[in-house]
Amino acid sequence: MSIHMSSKKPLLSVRDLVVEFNTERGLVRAIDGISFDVMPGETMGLVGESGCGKSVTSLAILGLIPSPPGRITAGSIQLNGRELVGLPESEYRKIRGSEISMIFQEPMTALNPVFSIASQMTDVLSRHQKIRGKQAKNRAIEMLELVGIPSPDKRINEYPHQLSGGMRQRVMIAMALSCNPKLLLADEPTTALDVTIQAQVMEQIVKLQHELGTAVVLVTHDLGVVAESCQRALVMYAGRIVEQSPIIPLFKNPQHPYSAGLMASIPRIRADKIAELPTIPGTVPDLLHLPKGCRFAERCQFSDDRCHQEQPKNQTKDNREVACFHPCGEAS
């Protein structure tokens, strides 16, 4: 089970959810019955280093895993209470964008680069809202001019090419939130930008959700971003959730030695000396030959005979969760 914030219904509820992929190497379990929920208006963090299947988990709540090679083959998403396995494509695209958006890595894919701004935040809000011509230019221009684009009404009409990064970001957090959907999946939205700009688009992302209501989950190996913006977050392993925690208790006490290990690479200023960044040893298993035991055992320094033979169940406790023989190091 899933830890819950409060006494609340979860707006989005997953569980034990199985993703795997035919690949010309074999079958990849890339996410191993995850299980967690999103309380509505909450802003929850997706950390884990690349391939630990952040972004598939975001791809599978969409509804967008690609088929073949990749397919649900186990668990539940059910967003207000409405089972999405099973949906039939036309039902889904009736809730993307209008009731679970997504802010994609790379803008510069994600928008098309044929079509001027106007074009596609309009045809967006003729799908979804209903509202066309003049009506969709000027909301599109207001969503505009809530990120923070100068000249909003100049702007639309150019296209993809002709904004900065930055720019292109800020067009894709105004058409995902041009609806006002319920959910909001972020996907590394700050990647491509320096570090001032990155800086900007999560301020407008979490301005926006606090004026508009809007539950966030932010996939990000960021874990600066995700102390800045989050109050809970999921930490993932090898396509497993191997801790769930709010953000203090978190970064100041991480249960699972993973989270520990990341916590601890955060890179420190110290005014005596550069302090060498720890690491952590060894690689993350291969999908294809997982081990029989936790997935981490392997370059954990608390780990024993247990470890390697058994998977760990999750241990709950105030308000946390973590799925280790071992929190903290402690002996079982």
Second form
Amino acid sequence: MSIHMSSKKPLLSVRDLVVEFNTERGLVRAIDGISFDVMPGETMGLVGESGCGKSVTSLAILGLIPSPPGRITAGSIQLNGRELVGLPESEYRKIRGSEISMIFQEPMTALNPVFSIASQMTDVLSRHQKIRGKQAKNRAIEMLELVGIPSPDKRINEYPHQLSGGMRQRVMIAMALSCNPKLLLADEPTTALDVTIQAQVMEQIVKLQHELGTAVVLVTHDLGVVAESCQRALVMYAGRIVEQSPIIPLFKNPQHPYSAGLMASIPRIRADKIAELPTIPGTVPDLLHLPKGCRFAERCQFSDDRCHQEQPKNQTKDNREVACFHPCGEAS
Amino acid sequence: METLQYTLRKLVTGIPLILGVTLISFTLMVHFGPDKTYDLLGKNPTQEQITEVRHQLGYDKSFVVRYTQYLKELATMNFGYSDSSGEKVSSILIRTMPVSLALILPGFVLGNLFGVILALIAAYHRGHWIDKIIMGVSVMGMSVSFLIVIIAFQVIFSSSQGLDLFPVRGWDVYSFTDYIHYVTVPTLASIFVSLGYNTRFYRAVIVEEMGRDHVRTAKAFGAHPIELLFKSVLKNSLIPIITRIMFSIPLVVISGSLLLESYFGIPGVGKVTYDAILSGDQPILKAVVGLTAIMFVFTLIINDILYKVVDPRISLK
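Structure of the form predicted together with the partner chain (previous: the form predicted alone):
Up next: the whole complex, starting with the chain shown before.
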């Protein structure tokens, strides 16, 4: 469960990735030099506020950064040692949906409303697995059964609008896993669902991940979901990774002041009532006008002159990486 | 079964529509329309002659009687005889309608087909130079007047200064070769003009559809751009496209061919209608207006049924 397990090769290896967008107001660096590994079969959380670059990260891995205005300007993304940055579209298409799959946030709109579930699922199967007709349909029904959809042989002929939100997200999961991907990118898979359904869908993802051995990158802002289902998490802030750590130490003893702020602001039942839930003061910096030093310095209670002048480098300690001059729990 | 029930129900609700349209046009065109009494009489007619002619023309009957008469004609498709030529109106229409259709149909179909294809290409390459070129040419096509296009195309394709490949005017069709010979230049002109409007409209529809989540899903599952455009995106964009095509049918068939027919000297419905307006030939006008209204009702019904075919979320109830 370590970050750099020497014995195992990482499934996905992202190094110094930079993604920039041309906007009307200027060049925006949505992701600024992030590096991380995903091991085969592990579940990794990618946590952060809206706009911190977590969805862009998952789109970059799939080569789906809308271009123009966006593009990957530096860095590398390797899947099993194969470089994905700069891969021709025709090669990338073979990877999408087969080696790397993605589940999206909005199950209501992510499926095509005018095609039946059968048509959408068999399209993916015939594209990547070269199976057609009855055979493809049977495989699709099998997948729907696996994600817990009742009477899948009937449901498969229905259209997305005939299914509930939870059912649609299950269909998405079934579709995403139908070609046995090695890596599943789940972008806020439960955010749009009811709380009870959220738990069921998450349970389904975790269960299937164990059965099929798929590695999962779970992009979310819901720390509860991360705590329950991930072995490791990255915390992103304003386009950078500020901390990566195994899950238990991250929650027990967050090192970056931003992570600490996030953990503190989770609502929970406390021994003593508190008047107000702790929050992180201030707002995320504008990506067009980033501070010179640490991006969190403006909002950080520990910041000093050095934090405002210099960007902190990653420090590795006990399988944890933190980009901070004054990590929490250390005398500063 | 559902579709049949729906069609019948729509036909019944279409009756008030037909009544409304015919009532308005009857009032404007016939009741307040040209009085032909003195055209038919000589100089210094006697009162008896005037009464006689007014009786023959049916002007002495009350409004209600004349309107009911009109509805009866419409129901039986028997519109009497043309005032100017004395030919039976129904036989004029039977003769000219196929000519108009044959003239208009190729341009209409190709104009929409090319419009959709160009719009798909432009929308897919949105913001790139391909998009900019397609849209630039579209605006050009839209901006140039239909008349100028017709004349320019006649000069280019049909005159001795140009290619001199096709006839400038006429419709002397006895075989398929003749048909191609006469229909090519008008078709090119109407494609050139309609393509601009069509492409711009369809591109807007398709661009909106391209931004939808399910398109991103399809991309994330490795869909080829051709499959993405011509399957996922096109089927979702078909509702506005069908609406536009269907609603332009009655206009195109009845009146849209007017300019083409008069400039290319083709004896179609448009030409007949135009002449009838000029000469105040009421039997023909009554027939054309009534038939247009009926055609609109049928188009609306077919339109709604096509919606259902394209989009499973639409119920005909």
